[in-house]
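We begin with a single chain expressed as structure tokens, specifically the form predicted alone.
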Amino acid sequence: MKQLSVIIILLLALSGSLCLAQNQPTIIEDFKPSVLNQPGQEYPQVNSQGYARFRIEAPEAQSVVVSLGLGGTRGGTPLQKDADGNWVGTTAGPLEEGFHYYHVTVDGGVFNDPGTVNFYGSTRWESGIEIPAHDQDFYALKDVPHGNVVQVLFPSESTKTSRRAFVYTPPDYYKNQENRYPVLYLQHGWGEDETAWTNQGRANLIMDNLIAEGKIKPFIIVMTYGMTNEIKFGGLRDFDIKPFQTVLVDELIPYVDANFRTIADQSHRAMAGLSMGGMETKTITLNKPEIFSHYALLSGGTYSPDDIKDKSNVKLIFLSCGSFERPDGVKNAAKALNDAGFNAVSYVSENTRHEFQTWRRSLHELAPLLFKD
């Protein structure tokens, strides 16, 4: 009998092993160098179905670890030492389409991957992947009039230094030296950059190609550093919008205004963000609603009619998530500020988290909205 108990029970066990094996997907071995990978590099790469594989030479290391998302918190791809001392891996399933931060670490070190491109997230620069998007056309380069991206040093008196901003302008800005154009402030999350929506969120060649195709109302962006990084992750409830906002306010837009050619008042002025830039959107939007008239939170929050004390300096407000983060709060939010009497958008990224692909479908969603007759 006891015999019997033990086949039965391995029996039990194998069915279950094989059960497991048939629903675990075959991989297509049609692996591809990443876009984002330094010249000349092979890895990492991604295949058809979003499955990442990565190389890393360490030939002494003991232990080799990728590690996914802003800060590792995506999760950890153990890979395995080869016979020429590489340490090869592919991750445990599909990764979402969009970009990813990710790092290594070796030994407990933590390093970038030599293989790709950086990114400045996490505080930090972190090595980045990109998973082909099935909607990837519209932040694609391709063979339109682009615009300039220009780095900026604009005094601060407040910080007694000089600061750093990008500024996009449009394709015919340098060509029609009459026209005038309104600004969109726009800010980072926390861990990032000013460097950050030009190269994760590729918001130029967004840009270029809603302007191609005669979608929108040429705009100039600004980005600088939203002062976020000073505080600890998750420390929210500790950052302190006085000093930026007066960087901002005081100091940014009036150095914008006199250098560039803007459209200077409240109406042709919006600000948006991402995540803590949202945060920062939020309240200085509420605080000075005589500076913007466009405001849009991208995984930043929501607003309510209660928070605007003048419905008549808001022309739009736009709301957005990732259709895994909290989408029923910024479909409810919008829907309670247009009962309201607001002009009030909201948008779901479908099939995305908390990451840049969620924030370059909001901005090819906002764009059009913004500075409409």
Contents of the next structure:
2 protein chains.
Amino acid sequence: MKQLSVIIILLLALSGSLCLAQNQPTIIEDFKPSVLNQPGQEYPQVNSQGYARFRIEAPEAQSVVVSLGLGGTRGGTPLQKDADGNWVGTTAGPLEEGFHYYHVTVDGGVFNDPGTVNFYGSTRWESGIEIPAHDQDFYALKDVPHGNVVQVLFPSESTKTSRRAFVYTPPDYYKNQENRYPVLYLQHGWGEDETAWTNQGRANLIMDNLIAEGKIKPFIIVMTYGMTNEIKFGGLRDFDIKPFQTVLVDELIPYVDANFRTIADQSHRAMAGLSMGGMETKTITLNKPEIFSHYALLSGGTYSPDDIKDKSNVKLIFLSCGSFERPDGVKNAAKALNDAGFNAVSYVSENTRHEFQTWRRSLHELAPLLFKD
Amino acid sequence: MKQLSVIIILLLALSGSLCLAQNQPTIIEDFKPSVLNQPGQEYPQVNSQGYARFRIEAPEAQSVVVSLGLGGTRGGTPLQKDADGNWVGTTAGPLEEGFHYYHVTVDGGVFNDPGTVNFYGSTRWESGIEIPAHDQDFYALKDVPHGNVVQVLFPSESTKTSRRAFVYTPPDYYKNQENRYPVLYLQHGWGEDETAWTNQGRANLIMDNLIAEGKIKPFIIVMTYGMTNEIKFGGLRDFDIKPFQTVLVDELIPYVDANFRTIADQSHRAMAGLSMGGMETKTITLNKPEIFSHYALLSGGTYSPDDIKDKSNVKLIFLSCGSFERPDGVKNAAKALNDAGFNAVSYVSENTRHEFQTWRRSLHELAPLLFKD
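Starting from the form predicted alone above, please write out the structure of the form predicted together with another copy of the chain.
Now the full complex is given, and it begins with the chain already shown.
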């Protein structure tokens, strides 16, 4: 009888450990350095399942935790010190496809991972990691003609300084000195700046690839700082659009039209923005219907038919978000706009949330719809 | 007698402490955030004497040391934990004028200061601090017409990828669609990359200001990665110039001449480089006398008359360094070149060493001497 009990206990223990093993998927040991690492840096690494593995050298530290909030790792990944004094750890689950911001907390201080390049988000330069996506081809650096990303410093009387913008010019811009191009004004989100759409978003490569495939008519993209970082979370109601609207409409657009070969009219000018840049896009396009004809909100709210006074001003409304955001919101809004006679399109990025993979895909979907006359 | 001894001892002690006080200058408490800080960051700070003060939050750390090797702080600035858990410290002496790289060692791990923007040097993105210089006006952002900094991705068959270069175009480039311009190919140093000359060097602002003052005829500057970081210190003898020479001469120059309005001949093409970029400049200009006519080495060695086969190919040789480097070397070399009939100029930057303030000033001195026909 005692022997039977022991056997039963052993069987129970065994089945328990089997259950545990089934709940913990096997991590495939094919980790490679993230493509966003600094030259020569081996860590962080990513495997074919989307797990990320970190290694931070800090031999005398008491605690090292990676903060990377999404895809099963909410709450962070605590690292363990190995025999060489390096802190090593793997995320508890696979991460979602695409780009993620993160940082490292070392003994209570917030630092960046020395292994990676930094990206401006959350009002600071943060570490970035890239989880290879099944559709990464559309934003890959390929052997195709490349457009330029032009840093301009434009005079801003209203803010009494020279402000920076980046202007994407398509590959044929310098070849055909007679061509003129429509322009998309493209805004980043809260906590980010004018570097986000090319660095995190790869907007220039998305355009280069679409143009090489003949899927779009080339256009110019202009990206500048949306002056969003002066407010902190929760203060959105206090955000005053006027200073940025003045910079954009009264200062930047005339500068771009004077210095680049644009088609300088309403019907060849679009505005789009992600997240808080969507809120800016909505406000400015409604305030200035004579300036923009194509509107796009990426994880940045919706328009209702009542928002728009004169339907004839609007050639396209594009609304998008990730499937883990509120896809019904953009779908229903686009349907209501269509029912009211607008040319509205909704797009939902599968298995992504409020992150750049949603916005890369949104730009890729939006670009072929712009300036189709 | 015993009383007298006590008085003498007291006097000696007093004079000793007076001596100490004289050796330790008073630090003026007018510290302000460094101009290179991330938006909203109060630290690091710099005072009017050039002292730097750091504050790093890491409440549970055992040791935080700032590594910033120059100007009386060789060996680093150890920080002390204050009552709030912040690590605070001021450099032991004033720093030299201009830009300095640094990093922070927290419990044995090397991190960047979360307060500052990062700059690519020492083959990694490092923290940067700017000590206001008496002559900072020449590289200040002013209310003058600004040129653009154009990121191009040029095809490179020899390295089987698209490579990045930055092209400075002068303010009138887009206004006068007929103008054509000479070109300076400008190289960074070891451990740096194609971002260094604009980020650390402010080359575009130096040019904008010189052009606004009418001190130079506008020209284009092209900056690309010199492929220097594959070697580590001490391995200079093993450095093979050929891969970079192929990229520069056979791939980048034809691309620039095809895509920008250059004057595409030898007499309107210059090459300059700082430090290891000077070594590259010397080697490539001597290998390819049919390509470049103006040569400049900034803290990057010298030419001797014997190096150059055909004097008629060379319009200018410019040699510079900081006064804390080897100024006699560049002066004597320029004299020997002048004696041999070359148009050679030497420049010594006062009170600077192997750092970007030397090279900013060198570019400022070099630019008016280029393309003077």
